[in-house]
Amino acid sequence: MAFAAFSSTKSNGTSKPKKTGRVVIALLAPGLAYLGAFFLTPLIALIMVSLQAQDPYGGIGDYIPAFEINNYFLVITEYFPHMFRSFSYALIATILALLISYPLAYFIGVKARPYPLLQKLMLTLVIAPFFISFLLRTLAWKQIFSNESWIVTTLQDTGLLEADQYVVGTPFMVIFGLTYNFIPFMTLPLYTSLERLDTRYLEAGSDLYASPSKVFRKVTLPLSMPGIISGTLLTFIPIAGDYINASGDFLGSSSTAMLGNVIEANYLQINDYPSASALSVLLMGAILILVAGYVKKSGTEDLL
């Protein structure tokens, strides 16, 4: 009887993990299938296209399957200035978004905490731009800073701009548009982090005769690092691949074209699919390396 009971217990103990494993697999299967169908498969197709070669018997836009690894070296050589410009603009716009969003998020999450109605109103104002088309917002800034606008004419009349100088089509305007359009992506993670901040830590720092700047550096800033890291990633990654703001039809010009503009032109105008695909793979790889290095340096526990 004892042996039978022991055997039954052992059998139940071994079958339970197997059953749990099957449940876990069943729960993960839809997500894995989704990633395989809509991420892994397109990524493999993109890499295969990036290695294609020009069909010697075809016309423009005719390519054949190959292993033309030289496509990557050619696009790096030809479009390196656009790569450098993309990541430079993304870095500057991300830093500007952080400098603008942090005080705003601090006010909403900490200072406005005793006033729920004010807090909700400010959050609504931050989210409100999402209810307007990205394209319309960008076109509105183009109209505001157009060559005939009162802003530009005033700058020209006061001598801050030469008579033949304008704002639209300059790096300043592109970075301005990128910063404006992606500020909510920085503000919301910062607000979420600062809203959970225990203000008793700030009071304790003041009671210990620490100056406000020291309390910020030693208490507020470290406790808000999860929001800073999340907001930085959510801002930098889409900015690096943006092609709307730098487009000549919006805030940029040919001299401010970013990597997204080059990819769009190669796909839709030049029909150079291997080059466009190679640039897309390089952009993803570069962002992945930069993000991995940033997260590792910042500490992965800050993302929890």
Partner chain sequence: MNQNLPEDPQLREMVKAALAHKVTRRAVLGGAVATSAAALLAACAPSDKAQLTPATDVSDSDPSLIWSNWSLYVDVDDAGNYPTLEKFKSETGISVTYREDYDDNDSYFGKVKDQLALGQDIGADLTCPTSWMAARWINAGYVQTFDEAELPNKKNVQPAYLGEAYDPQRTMSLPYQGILAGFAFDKKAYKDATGKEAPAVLADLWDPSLKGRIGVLSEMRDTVGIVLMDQGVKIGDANSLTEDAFMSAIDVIGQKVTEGQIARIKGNSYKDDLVNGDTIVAIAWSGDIIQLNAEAGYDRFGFVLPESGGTISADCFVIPMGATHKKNAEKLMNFYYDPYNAAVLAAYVNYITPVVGAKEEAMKLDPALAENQLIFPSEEFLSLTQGFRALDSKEEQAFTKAFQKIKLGA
The other form holds:
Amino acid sequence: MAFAAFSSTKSNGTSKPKKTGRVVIALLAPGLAYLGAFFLTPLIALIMVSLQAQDPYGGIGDYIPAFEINNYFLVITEYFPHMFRSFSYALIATILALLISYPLAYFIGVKARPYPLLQKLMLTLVIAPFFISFLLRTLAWKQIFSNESWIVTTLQDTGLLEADQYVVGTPFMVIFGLTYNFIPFMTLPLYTSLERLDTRYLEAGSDLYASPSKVFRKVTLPLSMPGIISGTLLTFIPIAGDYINASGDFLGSSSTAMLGNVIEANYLQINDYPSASALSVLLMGAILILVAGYVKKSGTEDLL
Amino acid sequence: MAKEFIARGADLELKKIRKEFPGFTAIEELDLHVPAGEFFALLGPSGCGKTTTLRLVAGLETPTSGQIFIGGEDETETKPHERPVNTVFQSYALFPHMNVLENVAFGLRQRKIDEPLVKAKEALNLVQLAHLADRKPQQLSGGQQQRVALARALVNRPSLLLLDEPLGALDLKLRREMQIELKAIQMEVGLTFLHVTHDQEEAMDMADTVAVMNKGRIEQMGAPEALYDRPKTVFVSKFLGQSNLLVGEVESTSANSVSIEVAGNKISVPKTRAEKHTGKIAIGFRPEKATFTNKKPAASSSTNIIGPGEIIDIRFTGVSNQYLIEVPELGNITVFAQNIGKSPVTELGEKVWISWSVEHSFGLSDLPNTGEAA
Amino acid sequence: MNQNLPEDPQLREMVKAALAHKVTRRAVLGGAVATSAAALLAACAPSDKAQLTPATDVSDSDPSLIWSNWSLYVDVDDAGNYPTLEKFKSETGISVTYREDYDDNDSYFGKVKDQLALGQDIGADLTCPTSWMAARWINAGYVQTFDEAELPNKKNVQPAYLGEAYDPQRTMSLPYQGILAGFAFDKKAYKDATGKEAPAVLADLWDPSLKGRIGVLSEMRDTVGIVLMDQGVKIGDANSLTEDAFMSAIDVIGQKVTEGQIARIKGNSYKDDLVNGDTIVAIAWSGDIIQLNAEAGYDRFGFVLPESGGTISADCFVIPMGATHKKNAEKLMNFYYDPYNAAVLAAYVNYITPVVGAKEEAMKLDPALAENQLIFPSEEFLSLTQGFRALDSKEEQAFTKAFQKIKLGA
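Form predicted alone already given; the form predicted in complex with the partner chain follows:
Next comes the full complex, this chain leading.
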């Protein structure tokens, strides 16, 4: 949702209405109607709910329209650790996904170019996990790292884990799950970007006295920046809002709850819709600010 | 790692270079010496191995066997970035994420040369593009990009500058201008240029020495005039300009010349201009060296005559007329006549005799493929 | 939904959990839309307690019924049919659309609360919230009053289920199955870890050798209830179960979570953790343990009530105001209050049947089953159980929030 907002503002900013204004409006109408109906309306509703106050005469889950800005301060004070945790996990998992995906995408997109069959096979392997439900795969990891699994017992035997320490429910497990689940969203944009990379630029770089590592930093990396940007956005944004991996039902525990889990609990368990909505708005706003700053900083607006 | 910043060109020597790719051999065996400070052109059709040769020198490919020396040092095993060589790529390969000035300064920065931007600006001045320093390469025309690519290579003062058909993408007029400019710059900076091209005019126009490559080997090498005046193989005679070739057994040999008989005509070539003196040989002459007359000229030991033939095609090309004359048993002969307003015959279907000076004949080391029109 | 589940029990649990969570995710989206709509409607809707009228009953002309229930909560044969529902159809001609979409009290409520508040059809004629949630619906006026004439078998309800403050005579809610929460434990793992046969008191769960291997239910009333009873609180008594008492129980749980003694706080999926061995002792529901043992093929897990007692509650039939097949729904309740039918159901779902006479019928079907205290508990056994008292909405909000805070950590 946040991403949609971001990209829509971008496209609005760059579109230039031409003389055939009516045709343009006619062509834009479905898109604008879609944005209005499925983005703007829910957003306004969300913001309205986030400002509601408890109905003094009502029961659980009964709120009345109000302008309770205080809702925001309350959730920030109460759930700051979760916000911090969400963004830390998202940052770490995104960096890990990038570090793992980049060499993989580089191999598939550049090194494997002479072997189309290998390229296709490897791409299929990257996408293959998508054919199995995200939830099932996450549960499978929970089984693999279960307390009695050989991995955990081996770690305990070798002293890497204390006898009463386990893997499931730890931040490590959650970040592992997040990284694992979102790696394809990193690999594919990186692949499409690297696949188009003209290797003659790399030759030019080495011809101009740049060592292989310099060529990578000065040529390959900047040229694959669009892929890095879209990959990191496609990974960071959903991870920041993810509530499956960190949930106690999957890989997490109460010590790993992220903002998504807090929103879920407020919405479905406590029936505190204003708090849940305020948190959603905050999450969205924080992501928008981070993303805008990031894109600006990386200075690649024209490459996007 | 940084090499000496060399102001003068170095010589290049390739020894018994062989390069195989999976499935084919790009270079059979190549020995080549390019003296320092020379403008050297590698000329050949596409697929002849000239670009592979250039990439081997740049270090972008490794030879299967053989050695590469630049300025007397063995560079066979060194990496591209360690070689005192720069390349102007056919595609220019200007970095799209940097502006023109940064592109030019790239090599200087890598070698940690002082004041890279100042030097880059000077190089841009040399190619008269200093005013476009802040542009991105995509915003430049083809010719401008080509000059930026040249500046980006030249600014490093490489011992050896490699040019990979850098003018190929330009239109004719621009190409002529760039050829002149490039030659002028080479003279000015005194570097060794190795220029790869398939354009024979470009090669002959610019190079001190031209090496004609075919099928992975050098067929002939020399000054452009010498190559043109005395091609030694059928390929060179055809690739470098046009040639008429006549094939026959050696009939007689005098002290100075070798003669063959073709279709009842005795055709001679000076011994010094013939690669072979016995057996079946091919003798050629350039179309512009021959004339034709509608009467058989008087026989002379210093003139070769064939005919009569019939003019079957006349083409007006501006500076000259091209006549295609069909001679029975010999096939078609091409003759150029300067367009000076007194061509001997201008009618199609006329019967003519073709003659040229024996001194202008050349004897080749090989024979044209059978079935090919001589 | 569960027709095509895999044979392997572990995998099946995984699939079930995954399916269950799919519903939850959808519920979140549904909830978001519903609430957005509600926000827009709220401006013109009165905030007073609903004065709703029952929807027109079309049962006489339409012999059908939609029943929303919890998963794995009715008998299913190998072909995926529901034998008792088929029997019901052959007896009454009423066909039942059975939906396993009641995943969680709170999330189901979140999904339908706006329709309930407006007296609209929630897409089900009959559903089975847990008693405290049923109480919330009754207090809010969201459900219809039964027609006693259609419910002659109501006389079979266990007396223990009568007298609840929210519905003393069971005129708007009728227990479907009784639920007992206590300690479930992996017999061998527990003995290996502690050297003891079975946990008896809550303190046994805090044994250092069980660190990280304790699970508790995310159902607040069961988990906090058991801790409260351990502290000597009478959870059915408002004078005993005060806010202070509740919060001190919350502190105990919170501390054990922080220390890492309690590793999991979960709903239905706590069973996975028992099966794969992650959890050695859990606060759990009795019916599940019988099913898990059946799947394991041997008595792998034990179930005991703590010496201080376990919690008891019930999932209750209710007919929402917007339901249009009230009479059909009453016929179905009447059908399950027939002792024989109740026994057949109990033999499959393994929860406590609220129907008097079902035990006798069960004796005829399977004597061993009838002896099972967890399905047909004796008076003595039941005396060890207490039901969580009704909470007013302020308390409920405060308690729920405090409990959720444990789940969400710092």
